[in-house]
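Only one chain is shown below, in structure tokens, and it's the form predicted on its own.
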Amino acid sequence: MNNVTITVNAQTLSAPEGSILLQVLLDNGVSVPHFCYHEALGVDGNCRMCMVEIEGQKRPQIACNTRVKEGMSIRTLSDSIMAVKRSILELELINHPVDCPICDQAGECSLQNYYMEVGLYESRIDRADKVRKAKKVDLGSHVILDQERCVLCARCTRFTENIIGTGDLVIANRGNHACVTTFEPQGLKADGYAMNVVDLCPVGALTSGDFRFHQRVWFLKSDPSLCHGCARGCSIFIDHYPQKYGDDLIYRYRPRVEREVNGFFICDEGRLSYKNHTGDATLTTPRYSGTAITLSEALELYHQKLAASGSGVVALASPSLSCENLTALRDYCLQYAIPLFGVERGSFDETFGDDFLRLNDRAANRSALPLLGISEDESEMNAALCAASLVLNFDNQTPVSVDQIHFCVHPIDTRELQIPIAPYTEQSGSIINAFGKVQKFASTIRRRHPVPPLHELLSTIKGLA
């Protein structure tokens, strides 16, 4: 495709020829309001929000309908455009509540934003007047739907038609009566990914039942990260803020942009998986026959028992551990000659995959086993473990017979000794997903009294040996 000279607001741009006007407009940071565009989904063209001048045209053209034609003058900003923006806005708010203050999607909704640029502040239509629709419809799948906020963009049902293909979202009715629904009593179900449609909604009508009034957006600060939920290694944001005197807590997971990987989706599961990394469902003290004790005291535990078993010891690394750790284990492990081993056993769920998203590799990290050279041979683990008169466990999930000490993010129903590792979502790291490619991801959640990672704890242990 050859690229083609345009001019934005007597700006000169480089676009490829007949591609997206709209998209190329939003690519090079001109803001355009819209409402049913959507990159995922394509071209819709029923909001009208996008309406652009273009010399040589008789009248406005939406962008999102528009090709890209070597030296076309666009406008975005003229008198003439903004009034036709400001007559579509009042349409699309003759009906809606303008709830700002107490609706959940205050701080990121388009709707919002575009009524504040426009201008256009005061309402010709008396509340008496407005069509009442709808409110706090539990669609399922966690997601709930007011009527009453709904622009009518057809994003939400778009993607159940055109993406998942269950089509289990549809507008009934006519006129000002029209509203999304679902085919009752059904719900809402689009086979695990339901709640990707909170995302697509850009303004307060679909909101997520979980995230739903638990803290203000503009509070929370994102940081890009991996889905950790299977070897796809889908990108996300993980939204986070602490609470007063106390830890960060985790809010919520977003899907992060990542065309190669999950493009703009997450699964449900995966989304909803930050529950298992925040306040109290991660392991943050020492324990030991129960109880808790320090750090000091759960390494002088561990050097005592690895001393005590001799020659007998094997490690189990978790195939999840990011790049960093199962490199710092591996080093670990060849400096005091332990075989290791990354098979866990269960890892592979023959019933989570799907031709979406979702492999059936549960494991995040797997690929980086050969090429860190740790062993994935089953039998040769097996043997080993026979022989074992005590196995370190590096967060595995396979069951052992013998005495282990766990070195896990979550607490385990053992007398055992366990000594806590940060999870994913508190340390920076990378990891190599099912299909080779090497992704990255940050953190920048802190604890009052914040739990190691792996890398560092092995460092103090070998400081202590």
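Numbering follows the first chain given and starts at 1. Just so it is clear, the structure is predicted and the values come from calculations on it, not from any experiment. For clarity, a rigid core is taken as the largest C-alpha set superposing within 1.5 Å between two forms. What changes on going to the form predicted in complex with the partner chain:
With a cut-off of 2 Å and the rigid core superposed, residue 120 has a Cα displacement that reaches or exceeds the cut-off between the two forms.
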Second form
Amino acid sequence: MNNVTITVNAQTLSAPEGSILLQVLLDNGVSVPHFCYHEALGVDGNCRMCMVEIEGQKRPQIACNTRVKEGMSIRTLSDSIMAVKRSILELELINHPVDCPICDQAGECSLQNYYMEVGLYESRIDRADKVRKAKKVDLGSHVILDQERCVLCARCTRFTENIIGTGDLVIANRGNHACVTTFEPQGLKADGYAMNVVDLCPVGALTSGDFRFHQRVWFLKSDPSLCHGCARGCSIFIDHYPQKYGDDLIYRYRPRVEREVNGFFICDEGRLSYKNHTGDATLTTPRYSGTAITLSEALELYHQKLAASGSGVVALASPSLSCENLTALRDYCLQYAIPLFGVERGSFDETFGDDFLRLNDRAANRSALPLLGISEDESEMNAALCAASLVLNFDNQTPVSVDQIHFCVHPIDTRELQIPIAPYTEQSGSIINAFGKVQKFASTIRRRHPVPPLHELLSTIKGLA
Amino acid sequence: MAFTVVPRHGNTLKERMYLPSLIGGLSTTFGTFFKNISDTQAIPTLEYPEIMPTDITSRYRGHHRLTHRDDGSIRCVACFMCATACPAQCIFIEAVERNDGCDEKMPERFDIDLLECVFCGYCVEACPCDAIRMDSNIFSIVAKERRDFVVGKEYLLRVRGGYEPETSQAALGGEHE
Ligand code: SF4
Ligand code: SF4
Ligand code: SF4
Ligand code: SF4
Ligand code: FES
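Can you return the structure of this protein in the form predicted in complex with the partner chain rather than the form predicted on its own?
Entire complex below, previous chain first.
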């Protein structure tokens, strides 16, 4: 498409001819209140909130259903268009309960933001006259619906219908009584992607049952990261909050737009996987024989055991470790002539993959193994394990029957030596997804008592030897 | 740099003689002394804490309390507005689902660290529900240990408004607990 020039509030912009005007305005940082349009869902034109003034047109037009043409002149701030926006917002809010104090959306709510931007009117509706609907409907899949707060933008229904194809959600009834509800009696399933409707919903009508009431969003810090739930490596935001007298806790994962990898969404399993990396879910002190020991005691034990086992040592690496950790581990094993394998039994889940985002390969960085020369030969690994007297297990879930030393993120129910290593949320690194895309992630969580990442621990170990 | 010359005081003859001021001061001291011992009931200071002040206005910011709805249940909806406004960050709230039909949300934990609190009253201003007030008329807060100054939801709900005579701290004889 060839670029054309348009004027917005006396500012000149260049945009591809025929592109969606609203998207062009938003991309250029021009604020246009809107509910129903979403880049991933396309134009629906039902909310009428995105009105702009176009030179030469008699009436205000919706920017989402207007295509860019050469020489267009657009006004989004004139008194007349502000008055239009104000009355549309007033209409949207006519039956709205405005229970922001107990609404999880407060702080990231389009209604709140637009009210401050274009509203600021006195309500003409008495609260007693508002239409009442269901306040707390558990739709299933950790999604809670508040029908009163809904602005009927149909983002959620379009998601289940056009993106997932299940059509679980519908808008029932008409006029004042229209409300979102589930079509199927079993509730919202959306094939494991249901919680994306929570992000899509511009207001507090759909909220996450998992996040519900745990934290107000304005306290949360959002940092970009990568989901390690499967080999796709979806881009996410980690929303966390360092407690005043406690640890830095993760409250939720949200999808981050990455067109080449995950687009606008993530799967529910990945979204909820934050629970494995926050609070007490991870191992924080070394353990031996069921009791906590210090790191120096643990490393001493490690060296004793290593010396006692002579040449019968085999190392297993998790294929989810970052490239940095795998490189350090490979070099360590080469230095001490320890055979290293990157095979993890059980890390392929034939039931997990689908034709949207989820992949059967549940390891985040398997593509790095051949590049780093780490063996993926399972029969060779089995032979080595049969002959081994000690296995150094670097967060690998393969069941092993010989004595092991675990370098692990999560506590394991064993009396063997366990040494904690930092989860990916607490270190920076890079992973290579199933399609060969190298992606970097940064450290987001600062623990009160940080656990070292594997590569740091290995240099400590080398220093002691 | 512009500066102003401020004239030094105390240079007059009377001031430099020193004695007139001394006599003036001592006469005030002795005047009050004899006035007080002649009528001890009229002494304007209180023998606190045996005698409690009775002239604290209802706008005084004392110990916080959490208020009740008409049905006696907690008014707070755990919206965190107070905790957000609090400059000392001394309000610690954990919210839960509320299932008694009153509302959807309420605090499971509502702790105020009274040692960190600066008694600014912002929490009261911020509350959209009139759920927190500082009108308990409790102005002296005593405890034996630091952690006892962290008061919880149950305690805050028990504290009552201080400006009916029977519940003011003065009427209770200064008791905190
Ligand atoms: S949806 Fe927005 S405006 Fe409505 S109650 Fe929730 S935060 Fe408030
Ligand atoms: S529930 Fe949310 S996303 Fe769905 S129609 Fe209502 S406001 Fe839109
Ligand atoms: S009085 Fe001020 S410092 Fe004390 S709890 Fe309220 S807001 Fe915080
Ligand atoms: S006391 Fe008021 S401001 Fe604080 S959480 Fe409760 S309702 Fe909100
Ligand atoms: S965003 Fe244009 S009509 Fe809804």
